[in-house]
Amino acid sequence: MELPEKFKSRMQGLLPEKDWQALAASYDRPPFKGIRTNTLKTRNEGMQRLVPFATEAVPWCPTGFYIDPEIRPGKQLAYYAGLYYVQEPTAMTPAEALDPKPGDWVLDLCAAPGGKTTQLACKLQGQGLLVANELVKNRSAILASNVERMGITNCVILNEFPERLIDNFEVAFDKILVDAPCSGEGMFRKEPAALSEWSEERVALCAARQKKILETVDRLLKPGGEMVYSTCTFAPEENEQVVAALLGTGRYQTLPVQLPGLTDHGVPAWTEEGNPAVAETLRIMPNHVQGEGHFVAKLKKTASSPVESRSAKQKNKKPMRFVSAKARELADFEDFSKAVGWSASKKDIVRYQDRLYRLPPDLELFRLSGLRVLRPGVALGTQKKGRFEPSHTLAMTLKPQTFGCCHDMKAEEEAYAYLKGEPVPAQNEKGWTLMTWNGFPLGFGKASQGTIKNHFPKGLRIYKK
């Protein structure tokens, strides 16, 4: 690979003549790839065992695995299954070091495509609040696609400048994850746009971005709450000297991040101060492990932001585009739920036009006013003249155990079919049918005259297996 002269001399100043040498190197050697367990739905075990290849565990990761470079997990009936998610290895260190606990109210800010989002939400377990912001429109449907299939409950999506989250939820999270855009260094392998783009400028642009970014942060986090800052980038600029920023507010500290097979940290000689708490961030090289490389710190915030404002509740009395849905409203929804055996908490249903939508339970409507929503939770269906159609979000969250009606496709073949499009030969079923692979959803089918018309999304459709 023929990398940008300026880039080669920068990294030739900041590190050894043996570690540049192996670094250069590494850009040689084809990319690593790898997937991680979606817990929401299966265990690790559960995971490998319906998956056609081999595996091999990434250290810092318990779910995270590496795989054939040939492979193309994207094929296969366990991913559309939402049983593991495809993501780069190193890109799974930031929601191991932030690992928040069932019940916390977590930020990702900037989500897409959704990897450390679905991390993220493995680890709530159902439980608390995941908000998903991702400000690139196209970018955040693939970031909804992705929440959609992992079978997520709690999270509501975002389409926002992270500035304008503050009014809805100042110092409101728990935990917070900034993956920042960053001028990509380590993704010169996998995006030769990363590689063509770069320039010293471009770092230069991104660091002023990534400090505006943090003052955000520092108005939606509480107080005692904790942050991870990382990208994919070497530059001195965009990590370790954003941190020293922000401990230089008075209101941060850093705090160790330990993860196993990672032993690279921060350099305090790289920051204007020589802030020895930059050692306590961990530097992640591609010369020294097998992935991209990644920059990763964790903050505590132990001191609240000088700037004091109302409530949320006081703030918000834009009009909503959800609203609460109404007995009447919820009628169809409900003659469907009974009709498969189905339940669900009405109080917490809110309706977009003919759509409706169920909110995370920890969450008030009043949040999202004013607010970009693509998505305010899981989208339960649409009201069609006189009666509910299921949507495929509702598929996918869904246990067979809690659903009247299933039909269960052991065989690949068919399960294939049904991903195709095509109809699907009935048993017994009748009416709404959730279409179930080994047990696990892949979406809806409705039987009737011994034939389950497919319901599977077409923009998903496959063409061949």
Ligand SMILES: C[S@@+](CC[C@H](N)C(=O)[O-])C[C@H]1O[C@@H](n2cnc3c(N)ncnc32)[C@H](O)[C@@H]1O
Contents of the next structure:
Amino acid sequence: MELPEKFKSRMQGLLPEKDWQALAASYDRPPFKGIRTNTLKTRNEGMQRLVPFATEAVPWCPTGFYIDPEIRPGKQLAYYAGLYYVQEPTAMTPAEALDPKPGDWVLDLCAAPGGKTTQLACKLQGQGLLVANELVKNRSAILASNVERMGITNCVILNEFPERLIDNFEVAFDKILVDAPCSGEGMFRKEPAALSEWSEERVALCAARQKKILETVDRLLKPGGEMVYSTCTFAPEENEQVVAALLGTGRYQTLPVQLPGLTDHGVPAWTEEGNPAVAETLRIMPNHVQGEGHFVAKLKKTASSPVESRSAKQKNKKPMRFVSAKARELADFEDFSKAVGWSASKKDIVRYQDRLYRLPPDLELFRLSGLRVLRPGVALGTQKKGRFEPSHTLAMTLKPQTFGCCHDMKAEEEAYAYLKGEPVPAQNEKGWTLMTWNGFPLGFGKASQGTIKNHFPKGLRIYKK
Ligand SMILES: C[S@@+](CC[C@H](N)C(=O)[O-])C[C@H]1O[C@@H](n2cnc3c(N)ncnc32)[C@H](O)[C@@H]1O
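Starting from the form predicted alone, produce the coordinates for the form predicted in complex with the ligand.
The next block holds the full complex; its first chain is the one shown before.
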């Protein structure tokens, strides 16, 4: 691979000759590919049983696996069933380092396409709140479709400038992930654009932007809360120096990031202050591990300034664009939800644009006031011609054991035909039917007179096996 001259001279200046040679050689090898089990739906063994290819454990992520780079994991039935997320193996480290617990309030500030959001959701197991924010609109739509496929129930998706979250979520989060936009030196093998767009000016621009984002994070994180800052680049300006600047505020301390199989750390000598705490960060280089490379720092906010508690900033008005569901809509949904196996409390159901949503259990509506909200929770469905029509998102969150009417497709051919949008012959099903593959939802169908009409979304259909 033809590397930019300036990049080469910078790295040569930083690394011992042997390491630089090994790094340069690594750019000529194919990138590593990985998948991560969606533990909201299954365990590792359950996922492995249903994929037709070999997997090999990623040392630092208990749910991560290498796969052969020739495999196209996005074409498999198990992918459509949301049993795994396709993720580069070293990109699995930041969420492992943050390690939120069920019940935490977690913010993923730079979230699209959603690798780390979906990993954090697995750790939360549906409890607590996950706010996934993405600044770029079309990328936030991709994030939403990944959250949907994985069947996540406690996630709000926003499309905002980070600083616009401050009014609504001041010191509200227990844990924050900042997987920052960066110069992408670890993406050269995977994304040609990262290589062609690289410049020293871009490194400086990214560093300034990262510091600005972290100023916002300071306003959003609770005192005592923890954040992980990560990038997929190797430039000290965007890694060690950003961490050193944060430590310089006197409001943070580093926490050691210890993950199996990863032994390289941030380099204090690459900061102006030579702060030894920087050595507690992880610097993952592609010449040392099987992966593209990442930088991961974990920091605790030690400042104990007077804070507003989670509930202190209640405003007495509802956000304009949310309306309570009408009695008729709720009654129709309730009829449907008898088949769903759970019932949401009415106060948790809102109408936003033309859909009904169930808010995450912990979220009060005032939190979303004035923000660009893409999804305020799980889309339940819409009212069409006076009837409730369930959404695809809802299907992906359901458990066949508790849903009244299911049609399980064990034969691959039948499942692929469903994903192509074809009607499926009914057995004894009637009305809304959860279409499953080996017991995992793929979407809805509606059975009538011996045929199940296909409701798999047109935009997701596959046209070739
Ligand atoms: C490294 S990517 C995130 C990858 C994601 N965390 C994942 O695991 O799939 C960084 C994201 O930050 C977004 N971004 C760009 N500029 C930003 C800004 N000024 N503030 C916040 N996010 C920004 C980009 O659009 C991009 O989606």
